[in-house]
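So this first bit is one chain, no partners, the form predicted on its own, shown in structure tokens.
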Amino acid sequence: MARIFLIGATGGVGHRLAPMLIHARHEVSGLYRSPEQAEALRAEGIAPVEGDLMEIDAKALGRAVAGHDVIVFSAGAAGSGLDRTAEIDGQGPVKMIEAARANGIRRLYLVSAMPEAGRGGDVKDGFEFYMRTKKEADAALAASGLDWVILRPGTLLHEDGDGMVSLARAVTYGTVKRGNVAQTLAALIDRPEIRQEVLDLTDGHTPLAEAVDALVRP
């Protein structure tokens, strides 16, 4: 059992992930912004912790994550503006790293983005800025020396998971159900020997447990 702090607990991946972690007998805390989110988290068995990624600094985040063993960052600005992208997708993971170091927390999981996601279609303004920001956050975590895993899903679908994935250090671009992202994170958290890895994820034809087993280095 681990004490897990979830940044993005109310998001499309986070709200699916938290019940999985609780079912696996982990203790879960989740960051929230508004009172109704706190009530919803508490009803799910998640300890609510107030904080807004647009305002919270690394010291305040450090106080919030104190006493935890693992931090999961699945938050995102979701196309809500360049300023929010820079602060949430860019500075958010950097604050997480500083908060983890301040508390001796080594295990960090970051949901990033596959570089090909969204290309070839009608991309929104700010797309290249978003991708550059995500890559800079990935690089900061990879250079941290901590026991990180960066999970890079393809284009996200608003669907629960079926446990059938393509998961490896490099896979061909595709779409992925948010539920499969959550299931993959839950499985990786229960395999701490998988560390310092950048992993691509799409929906696929391999059972998740088999795909995770294949990641363990001899």
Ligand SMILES: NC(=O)c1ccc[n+]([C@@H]2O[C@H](COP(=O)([O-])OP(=O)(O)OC[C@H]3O[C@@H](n4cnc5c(N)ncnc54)[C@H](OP(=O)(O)O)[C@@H]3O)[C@@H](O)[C@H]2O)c1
Given for the second form:
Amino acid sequence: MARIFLIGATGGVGHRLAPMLIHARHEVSGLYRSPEQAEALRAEGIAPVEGDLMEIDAKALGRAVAGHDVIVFSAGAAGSGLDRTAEIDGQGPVKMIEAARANGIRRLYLVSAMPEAGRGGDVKDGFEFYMRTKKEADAALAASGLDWVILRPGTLLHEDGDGMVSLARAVTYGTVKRGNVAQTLAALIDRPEIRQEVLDLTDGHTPLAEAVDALVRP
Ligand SMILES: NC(=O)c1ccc[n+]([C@@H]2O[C@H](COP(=O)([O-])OP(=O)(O)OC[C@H]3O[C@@H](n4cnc5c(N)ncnc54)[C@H](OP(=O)(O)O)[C@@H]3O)[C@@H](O)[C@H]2O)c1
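Please supply the corresponding structure for the form predicted together with the named molecule (the preceding block corresponds to the form predicted on its own).
What follows is the entire complex, opening with the chain shown before.
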């Protein structure tokens, strides 16, 4: 059993992930920003913790995550503006690292993005900024010395998972069901020996458990 703090608990990935973690007998706390979300989280067995990534600083986030063993970051600005992308997708993970350090938390999971997304298409400036920002956050986490996993899904689909994936240190670009992203995070969290890894993820043809087993280094 681990005590897991979920940043992005109310999102497409996060709201699928939390019940999986609870089912695996972990204790889950979830960050929320609007009052009506607190009751919904509580009803699902998630301890609600109020905080807005546009405002919270690393110290306050540190107080919020105190007492947890693992932090998962699956929040995102979802194209709502450059300033929000910079603060949520960019500074959010940086604050997470500081908050973790302040509390001796070593295990951090970051949902990033596969850099090949949008290549060859008519990509808007905001998307380029988003991808650059995601990479900067990846780099900050990879340099942290903590026990991180950076998960880089392809383009997300609004679907529950079927447990069939392509998950490895490098896979070619594709789409992925948000439910499969959640299932993958849950599976990785149950394998703490998989750490300091950058992993690509799309829907695929390999059962998730098999794909996760293949990641373990001899
Ligand atoms: N869209 C794609 O194709 C794609 C591809 C690769 C990777 N990703 C990444 O995958 C991750 C998960 O995506 P998703 O679809 O689950 O995202 P989502 O459904 O848009 O959920 C975003 C989450 O972030 C939270 N959030 C947004 N602004 C916040 C703020 N100011 N303070 C605190 N929380 C805030 C949201 O809370 P509220 O419920 O309060 O809004 C929600 O819980 C994101 O990091 C995204 O960048 C996306």
